[in-house]
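Only one chain comes next, encoded as structure tokens, the form predicted on its own.
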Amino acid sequence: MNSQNWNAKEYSINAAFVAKLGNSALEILDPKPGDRILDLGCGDGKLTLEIQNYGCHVMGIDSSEEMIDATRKLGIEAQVISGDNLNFDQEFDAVFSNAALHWILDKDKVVQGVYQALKPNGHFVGELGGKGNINSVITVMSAVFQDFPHWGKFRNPWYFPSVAEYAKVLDRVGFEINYLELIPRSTTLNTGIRGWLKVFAKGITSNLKSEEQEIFINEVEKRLQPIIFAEKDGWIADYIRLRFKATK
């Protein structure tokens, strides 16, 4: 999985509109009292706690032990588990994941330990950034790195599928998928995109010097400003969302 450090603090001050556009995707979920369910990637568990509050029996996994910490905190049951690493066999009558997929860049074997992981007819559902997502906030950054080459190459860390893309990888696994679908969602960054940047690029920048990370945001700042900032709107990132529903 990716090596990006989470901050749990942080998250919730910058990210917090990660949970709250969770909720279309918890809609097709549609969780059931009893149900044993299986959050992957649940970060700080506000969205899990969601789901227990429908009467579910929910196991939230996280491969930081800081964001399974903060999910603890809230009264739920939690493991440091990476989403590349699961282990379980045909425990949960549902497996839901917000905004984790994509940083799991070996695709087929979260898959496939989602599909073990459920009872037969069980259901993987999920949202995921979607090709194109962020597409100008990539863009930038891959250019800023360009222009200080001894910082080294730009690595994105993110895996952005087409509809048909992820449609082969739920089908090798042997899932039927019930809805698949590429929606087109601007973001507002309620804290601008320096705020979203100490968020989701610590992983991007973990090799430079503090000083250097300083001026990878004020350059990306500067640069995205005129295509992704407005005086009356605030900040707006690209983001297109994969959401999907499949069935064992």
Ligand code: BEZ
Given for the second form:
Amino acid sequence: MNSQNWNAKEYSINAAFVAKLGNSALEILDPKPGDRILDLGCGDGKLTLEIQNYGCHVMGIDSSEEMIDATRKLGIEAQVISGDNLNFDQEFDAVFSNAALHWILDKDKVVQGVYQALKPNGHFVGELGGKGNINSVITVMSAVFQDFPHWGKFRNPWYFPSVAEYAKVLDRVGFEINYLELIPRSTTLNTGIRGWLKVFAKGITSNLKSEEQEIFINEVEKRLQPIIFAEKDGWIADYIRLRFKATK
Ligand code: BEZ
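Just the form predicted on its own so far, so send over the form predicted in complex with benzoic acid (BEZ).
Every chain and every other molecule in the complex is listed next, the one we just looked at coming first.
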């Protein structure tokens, strides 16, 4: 799915906001007791547990073994499966995904797998980064790579589609779109840009030596500070969500 390595402990510290802010998408999911639900890209399972607590039979999947271990420790059925390698056949009433789909570049493959995994009339509900998401962070990361040419070319690992682009993907696969909206959502990074980079930019710097990774973090922090940091509010990133509900 991606070359990013996930560390469950780092994730629970630096990315706790991901599950907390996933509640809007959860409201759209509107889970009912007894529903069989697949949580695609469940991460450390915090939001998956909320779905289970509605009385649903939920299964979490994630490409990271470490994240699946963390999810199982919460008492949730979970399997190491990448979102672009689904192999379920009409098993789920709904497929839910929060902040995971933008890591999967083969968007048609994942949406086709979701379609196949759903029962007739099943729902696909989710939220991912949308067009323009974290533009300031990406611009600065790319500029740092340009200033250190021996590190190689900056590669953006994420897929942040517009409403029109994602509508086409859902439509191509056969979904009926019930709701699809781009929502700017400034997001406080509770452990600053350093904590965020340590969790989410690992894949971007995985070919660098550890001293170079430290230089990268220092440079990005220094250059982003005047743009997204304020003494009063802390670090606030320019998140933009693409939230949707579609029916098979
Ligand atoms: C997001 O949720 O929008 C996101 C998280 C980590 C990296 C990139 C985007």
